[in-house]
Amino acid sequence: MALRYCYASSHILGIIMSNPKSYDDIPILDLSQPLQPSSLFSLYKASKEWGIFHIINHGISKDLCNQIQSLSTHLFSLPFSSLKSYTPHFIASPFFESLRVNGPNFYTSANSSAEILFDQKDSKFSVIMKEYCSKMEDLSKRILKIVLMSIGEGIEKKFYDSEFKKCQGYLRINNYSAPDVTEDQVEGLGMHTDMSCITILYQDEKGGLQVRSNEGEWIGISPSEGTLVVNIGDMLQAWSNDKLRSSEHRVLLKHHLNRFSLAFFWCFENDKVILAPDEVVGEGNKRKYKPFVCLEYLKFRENNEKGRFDKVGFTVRDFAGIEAQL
């Protein structure tokens, strides 16, 4: 039976649930509107069931994204063999390649790559990367606080400073080359979960992102102008004791055209020990994860996946889940 939730313009979130295989099932968070209790509940429900939601009125201009996309057209035509920040296409997928820009000094990280990539010194790339990543850093903090609020009253105020204050971010500029095949669609990036707290994604108009439902169905997340996608990552799933779900997602290439995306990952610091607080676990409930160090999990994923990003079986639950180790 179809459900439809309509909120007045003063609400931050609206959900339309009609076709169970439609991306309209995914809620939209309007950052220009005041928070409402019903909105937080809907956001929590989406984060628990889907692990993904949209945001609008986020302050990231289309012009800024277009500038990065324009620069990337030249960027991915250059040789990258000497760059540690570059992910060669043959590692993850024959169609996928990516350049990483690390925080907290995004300008320095981008500039170190630019000095190798470009024949002449040009700070435009580094300046734009700093602008985008700095905005994403602020946006990640804002989104994370709202997600924590949705878990329960007082969670954000009690735990943000003590648990999430030292979070760090990095950006991946992703290019998917056009598949030279006869099939209607090919896998540009295999099914996986992110190793972040949250990830904020910009995808161009070609789309291709899909998220897997609890029932195992693939739901297309179609791009919409002015809309960004937020998904919950492994670290927040473990910290929330499975109150939030790290979304399983993949990228399909449906057109014989290059696809462009920007993925900003907001993560715990490497030496952070992840342990769900008692207040989050809840009275009478058991912890589902043993304490673990963030860096150790990252190494576990990298060693098991061998850079392929296509083995969703290797998740935080496999690494630190208590039931998985019994």
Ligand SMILES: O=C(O)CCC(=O)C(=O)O
Contents of the next structure:
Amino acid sequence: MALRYCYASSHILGIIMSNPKSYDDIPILDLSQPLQPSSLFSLYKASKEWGIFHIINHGISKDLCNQIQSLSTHLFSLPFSSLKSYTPHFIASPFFESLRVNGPNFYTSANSSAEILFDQKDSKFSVIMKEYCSKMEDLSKRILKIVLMSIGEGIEKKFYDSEFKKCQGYLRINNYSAPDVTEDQVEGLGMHTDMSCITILYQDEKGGLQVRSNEGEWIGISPSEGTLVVNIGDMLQAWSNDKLRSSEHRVLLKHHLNRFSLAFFWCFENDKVILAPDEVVGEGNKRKYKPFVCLEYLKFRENNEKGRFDKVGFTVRDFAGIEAQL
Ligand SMILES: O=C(O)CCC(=O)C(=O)O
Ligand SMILES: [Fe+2]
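Structure of the form predicted in complex with this ligand (previous: the form predicted alone):
Zooming out: every chain and molecule, the one shown earlier first.
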């Protein structure tokens, strides 16, 4: 696999790191190419600074995403109220609603929503969800291994099986309605971090996804056909002892434009105790998180945010950070 940068000139910038705070520094990992040491370095740098990078040639066809999008247009026009897997408008934002499909049996999860929504068993929706989510599971495993390799030599070989083998995924189908307001842009989803190890995101062509730099500057992550976005999440930030950064991101909406996205979250199992291995912390470095049970953190986020998942302020650092405890 090779990494290439968005613009030719930024390739040089990426190597000499003269300007680490620009969109050009967010690399594109080409999964059809053999993995190079320089690619791992760029990936590590982007994951540490931004918590975000792109992937291409990932095996998810545009046609599959289009099919999900058109089924979802119908889906979000139906009455949802009784569905537990549905997040209605006004929870995260007035313009955002979402349907969750849970693993590991994505077919069963999608089908139980479909039964209520369309009064239909074995719906096309459930079949397509199974196809998309199984592909996402495979992709998540592959990407996670590469990210671990980028942390240091031998880290993936030593820790993937023992620490990440029981990871599980869920999908959120996100539907943003067009804001009927005069302002140029409004928040469709407020700034947040994902509570995952990694998240793989498909966004449609409308744009609006932004990521925040360490200094608080927002950078747009423009959509590009065939490109998926990978976010590092809180669980990997804690497990890597801040070697990787959970990306702070948000979505802005433009007047009159509906938006659609698919976010696949790849997470540690609920009862996993998250503790960075000594080898990852590194000799002489301070441990930044006390050990914690994954589910306890998820509950902390839910309780503190009254069901909202779009706010920063109750992050994994607030929950388990050693400095935050002092
Ligand atoms: O819609 C998007 O592009 C981002 C969605 C997102 O960040 C999320 O679901 O956590
Ligand atoms: Fe997110």
